[in-house]
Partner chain sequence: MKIHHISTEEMARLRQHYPHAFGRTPLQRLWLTLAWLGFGAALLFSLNHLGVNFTRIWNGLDRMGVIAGGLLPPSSGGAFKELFMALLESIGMAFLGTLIASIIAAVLGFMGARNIIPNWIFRFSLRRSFDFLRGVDSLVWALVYVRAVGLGPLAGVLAIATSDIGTLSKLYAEAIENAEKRQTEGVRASGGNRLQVIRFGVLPQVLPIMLSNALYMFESNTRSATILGIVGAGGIGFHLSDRIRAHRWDEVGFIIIMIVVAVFLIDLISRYLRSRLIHAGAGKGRQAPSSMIEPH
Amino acid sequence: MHEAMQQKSVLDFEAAFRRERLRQRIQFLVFGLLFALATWLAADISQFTFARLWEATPRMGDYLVRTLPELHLMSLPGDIAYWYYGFDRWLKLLFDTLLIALLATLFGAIGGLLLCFPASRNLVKNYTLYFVCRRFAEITRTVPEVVYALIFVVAFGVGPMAGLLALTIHSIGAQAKLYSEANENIDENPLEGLRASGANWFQVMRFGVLPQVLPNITTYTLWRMELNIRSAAIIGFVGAGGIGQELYHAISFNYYEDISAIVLMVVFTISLIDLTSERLRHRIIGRENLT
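Please supply the coordinates for the chain just given, on its own, in the form predicted alone.
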């Protein structure tokens, strides 16, 4: 009798296992077909074909070759000096871009930090407050920075003020989302202990939540700094100040060598900031936490 029950249990387990495997395979097939359909529709709408890509590749290569200066070994210092004839002006504009990105990151981090706590479902009991904060963060980050920049250029005129406001609003929404998601993955036990000892909501956020998410907040803020530098260069195309305006001018008038010179300056600056941010993050959170 006991052996019969064991055999029946084994047969039931095998049958359940086969049903689960069949369900997973059907699910994988359905999602695979949906993904293939979505990919085909996206390629069709965007008019993407490998033939067009192959046909356009030589033209892209020709354009890139035009942006490269003629450098000769015998006259290399003079050729580089001629290539970067506008270095002083470009460096000032690049510095303006860095300041715009830095201030926008600071304001965005402060706004995102204030917004992330009521936007975390596990930290607020009032669903209306949570819903409003979440939707506000979605609205601010969904609209591209370029659109905000266009609006602020009309309101404040051409200059860095428009770029600063555009990046700040977008950064608040993006950082609020990242910070709130970090909040929703914390350990709840310290929070329960603080509540049991009589701590109010603000004290729970300060001493229970913030110490747990501070490494993530640091990482996300430094990462946002890099994004804002890139974005600050892009929104300059619409008159929002910084090196982007000079780059747009060079592209519009086909100053090919100026394009490569400015782009290399931006790439070098972002790489340098990336290395600095990595060292700063390791120093703040500790290298032992990376292993």
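Next up, the form predicted in complex with its partner chain. The previous block was the form predicted alone.
Single chain only below; no partners, no other molecules.
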């Protein structure tokens, strides 16, 4: 009797195991097939073949070699000076790029902060207000910065102002969305306390919500600054200011050595800022975890 029961449970287990295994295999097969189909479609649509890739490889190598500057050990300072003949101009443009990114981050953070409270489900009673604010933030952040830049160049003329506005609009949407997501994860008890002691809506936001989300907001803002510097470096491609314009010309007119010179400057600056910002972000997160 006892043995039979034991045997039955073993059999049950084995049946369940087989069922689970079959389920997993079918799932794997279905996802695998879908994935293969998607890959085939993507390759077909983008006309990607290995033959074309193979054909292109030597040309890519050739291009890369051409961008390398001619540097000789004997005349190194002179060679570098020749390579970086436009250093002063590029440095000024890089400074513009940084200013665009920093200002856009600042305005984006201010705009995002103003918009994030009505865009948080837990902080407003009026569903329509929440819905409109949240969708507005999501839509403005979905449109790429370069698209705004293209439009603003037409409206405000060529120059860094169009770029600044483009990055600002995109940042406001992106920041409002991230901030409001942080708002929705807060502890509600302090808000109750404030409400009970007669605080109005603005005071609840200022003294109840903001202190809780400030570390998150700071981290997101630093992260946005890193992204904005990358974007600010390329919006010049469409005439919206910064070093991008110069890089665009260098690539379009095949000034090979200029390309490597400018790209190195940009990458160096971006890495430096990323490193600093990453340190700061980790420090903020670290402090957050301690308390």
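Note that the rigid core is defined as the largest set of C-alphas that superpose within 1.5 Å between two forms. Residue numbers count along the first chain shown, from 1. Computed from a prediction, not measured in an experiment: that's the story for all the values here.
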Quiz item: Which angle, in degrees, describes the smaller rigid part turning against the larger between these two forms?
Solution: 12
Quiz item: Rigid-core fit: what Cα movement does Phe17 have between these two forms, in Å to one decimal?
Solution: 11.7
